[in-house]
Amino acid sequence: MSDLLIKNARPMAGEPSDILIRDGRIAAIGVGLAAEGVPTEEAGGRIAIPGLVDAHTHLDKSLLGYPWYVNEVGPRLIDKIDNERKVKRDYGLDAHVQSMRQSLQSVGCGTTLIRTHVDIDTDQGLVALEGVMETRRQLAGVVEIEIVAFPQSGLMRRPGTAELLDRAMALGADLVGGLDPCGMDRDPKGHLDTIFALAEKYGKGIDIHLHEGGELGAFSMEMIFERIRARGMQGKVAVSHAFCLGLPDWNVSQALIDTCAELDVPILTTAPPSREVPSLKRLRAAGVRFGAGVDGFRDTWGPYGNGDMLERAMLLGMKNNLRRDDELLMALDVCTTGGAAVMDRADHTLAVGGRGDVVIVEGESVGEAIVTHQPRKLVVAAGNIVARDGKSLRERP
């Protein structure tokens, strides 16, 4: 059922009033509104927001549901790397059974649209991708899950993976993938022709992780630069990472960040505490279109995390130094409508004619919510309600 009437909310901690949802989206928002036949909740006086958005994970990686995973992996990218491979093939990981699980965590968490990158190597080849596409068939009508398909081991250091992201994108993916052109196959030019001309002959956009820093990463950013120019992909490319942007040389970031803008290329955050990242404040004064996501947890990689896109908020405000409560709504919009126009939802939005993705939380204003992220007492995705009291209506496998 996608028709719903909550009453007694505070819109974004405002004044009480009743949110009407008919055909899945907002129908209207004010005091004392009826509607002969439709379910109501009572939201008791509780904020509320538009639905979360991680629109940076990888739901096939997660090993909840799972004993402890002991972590004894190197520090270097390409050993987190080989280990997850040989943990996937060692544990059997089902990727459909993993990422149910995360999904269906982070609804409770009140999340209601993923991006997700899933791995695509000649190990496994397409069966991840086959399990996640499953999870967003099954799933339909609790969360939208948006795929990456994502060259996790690397491109053109591992012959046949080209081939693999083809059929990945023929399969349904809807965008193409990329990591660190340099850092990890030494080959930018090869990379990055490769994906751009795979988006190209799919007409569909790109999403490329960039974890390399400095002047390095400033490198592969012009070179992905140069590449919307010539095929005028402009608003069609978006970078996760971008620890480059974090340089300290602040005149060469800048120059990075306004091209950016320029060429309306999005940019998604995790805000990991142990890496400098992209400045929310410096994004938004450029214009430049910024999301965030929790990445993978409970998997291979490390051990943090919850799915919890609130909580992320939180962190997104702690690395950012926002202290006040006007940026507190910053990192919040980051985390809900800011991700999901970077996904091109628009009416990811808590207004009328939005769609009807609300989420009920707990808290005296917004920088409360925030900072404490109770468990959320209501979730509605598109007038239907997912979670209550922290928890998925349906049942984790």
Second form
There are 2 protein chains.
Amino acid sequence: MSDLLIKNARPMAGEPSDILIRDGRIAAIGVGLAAEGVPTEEAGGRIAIPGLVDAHTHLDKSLLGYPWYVNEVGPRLIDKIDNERKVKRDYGLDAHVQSMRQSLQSVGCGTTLIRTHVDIDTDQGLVALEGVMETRRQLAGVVEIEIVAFPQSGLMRRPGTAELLDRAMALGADLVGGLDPCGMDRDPKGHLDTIFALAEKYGKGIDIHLHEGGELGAFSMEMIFERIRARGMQGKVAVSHAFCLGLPDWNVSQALIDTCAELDVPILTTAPPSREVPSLKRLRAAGVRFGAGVDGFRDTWGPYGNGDMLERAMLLGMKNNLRRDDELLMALDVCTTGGAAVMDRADHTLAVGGRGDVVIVEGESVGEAIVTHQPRKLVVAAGNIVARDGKSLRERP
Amino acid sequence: MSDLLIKNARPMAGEPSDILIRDGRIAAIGVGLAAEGVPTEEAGGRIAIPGLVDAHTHLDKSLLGYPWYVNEVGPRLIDKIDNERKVKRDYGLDAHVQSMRQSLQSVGCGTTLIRTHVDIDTDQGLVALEGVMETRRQLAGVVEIEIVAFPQSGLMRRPGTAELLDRAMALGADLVGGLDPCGMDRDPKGHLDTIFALAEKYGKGIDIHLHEGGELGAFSMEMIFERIRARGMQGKVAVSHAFCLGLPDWNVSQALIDTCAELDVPILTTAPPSREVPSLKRLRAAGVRFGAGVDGFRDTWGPYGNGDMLERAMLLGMKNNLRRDDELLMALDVCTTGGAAVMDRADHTLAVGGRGDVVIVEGESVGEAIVTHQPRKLVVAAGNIVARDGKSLRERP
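Cool, the form predicted on its own is there; where's the form predicted in complex with another copy of the chain?
Below is the entire complex, every chain and molecule, led by the chain shown above.
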């Protein structure tokens, strides 16, 4: 929580202004601001945007720092899941080290707030959770990290996992995770009842991975809706991926989207080019909270990605066929304040009173900043300078 | 057509080798090659790949070199087309200058072969064609450029366009273009009969833009097939985009794909994340020639893109959900030899006897080279060094 005066920045590519941060909050935005004794940074007329928000990732999975992983994994989901557990053992992967590496890479890209899903399974127990929690402690003041206890290998199909999730919540995970109650766990009632009960027990929210497409995904969404209604958990249950919201049958998908709005179910996307996805414009029109994330990257699941949420705004734009500059602003909004809103942080805005998270980016316009996503000039988290020229100031392990 | 010895490169990430180019052709690949008097370049153990091939772009459209274009264009296709003609007039856009800028940017990215569609319309006549032909002359030996005479603003709906296309072919365009015979021109029979007759008159091929989706696209494809059969133009007619080949109804799309294979109809894709697209694996399995391109970029149509075909290989991989390293090799193949094969250039290979187009890229593996698409270390076209460290040696105007 520091003081900082950023001179000559263009908030959202507007008129050149100074941004004064005091005690980690934006105290003033204006022309010719001065503040005695406050460290000053010159933005050189570059664009200022809010801190980027990676609202869906897996800090414990990346193989950053290792040689290139040659992917020869089989085609089924279960091949990828089983392979990952094996590679973790073979590599002796340390979730703390890997999450430090990924977090600091993301900080270098301008991310100041992360929601991460952390694997909880009967092979490794709570080790990954403990590693990521240690990263969160060490990076306090650099990047904020919200942790979802995630049963990646299944819940009902692997006895003992529910008990581990319970312990994960007791240890300090922020949300209960879930995964494809039909497609993966083959017991949607058992899966959903378990995670909803855990969330209620600890007074926490849920963020469930739902890759199930089409009518199957719609069925799982309805089962989620039923439990939100029955337990009064409006606003507490987010759904990640939610490919079924991209169902071409407008009647079916619109009914799901409208219910997300009615029950305040936030949706998180990673905008994968290969899948049907929730439409940015439809979700915003319906008033659904909507964030985005980089998902896992450079891991056993796939080779793509680098942690850059400004590039993700571009991919989100390409996926949603956004071409106009006002549409590109929407894509950036999803990747900043949108994701923060999913995490109930209304103060994540580039405005007086907002949290002092500011990223200085290159470009003539916000559109150009997104499309070219050049290295970030400066990254500020709660008034602290945490990265320059695309690199976090803190060294990666 | 020059001689060059590239020392210590890893062809397709294989064992370190030297690559000897004589008279613009690969004369030898091996360990410890020497050639007196031949200029030598040290690749430092980096990966060598064939020249990248941009098999579908629009060199006359980019606004490279201009301030950021603020896109406020309406949602319909015709809005975008009419807007573009207006902007060209307002800016006084010079197709020669713009095509020089884009071509040299692409050369910096490792592209050594381009197929470009050039707008022919009753507003500007053949000016754009003449400009791009001048670029082709000036860049001989740097990048090869194949030109399609493209009726962007419609053919049947704008009388006088067919005559202009005729003159374009007489002037030296390599192929006849076309555009959405139903959706855009509202007269599929008239449109297709006109372009097929022109192609036959000049003994040239066709490359037709087909954005029409679903059953409409399938109908246009069938009309194209009928004319190929009737005129014996097997192997001479390519279809760009061909979104209808991504139709979810397997029976319909497979019948189209099989007919593409039977009649040797090459398909060109730009792998747009927002559309259904022809599947890389399905087309390859059927034996259809398949190339890729960056499409127009940084123009009045949209903000995305930068001319980089290695990044396009990544987007193609993401669009087709390719995650394994052997699958990433397929994506690169489409972006190199695949596109060249569409242009009937069987010699575009990194092998003895192949054309001396070599790109030296950064990465531990081909997968990493694609995913990170760092600036190209060296670009060689027919034995000539044309770019270093991501920049063409020739200055952009």
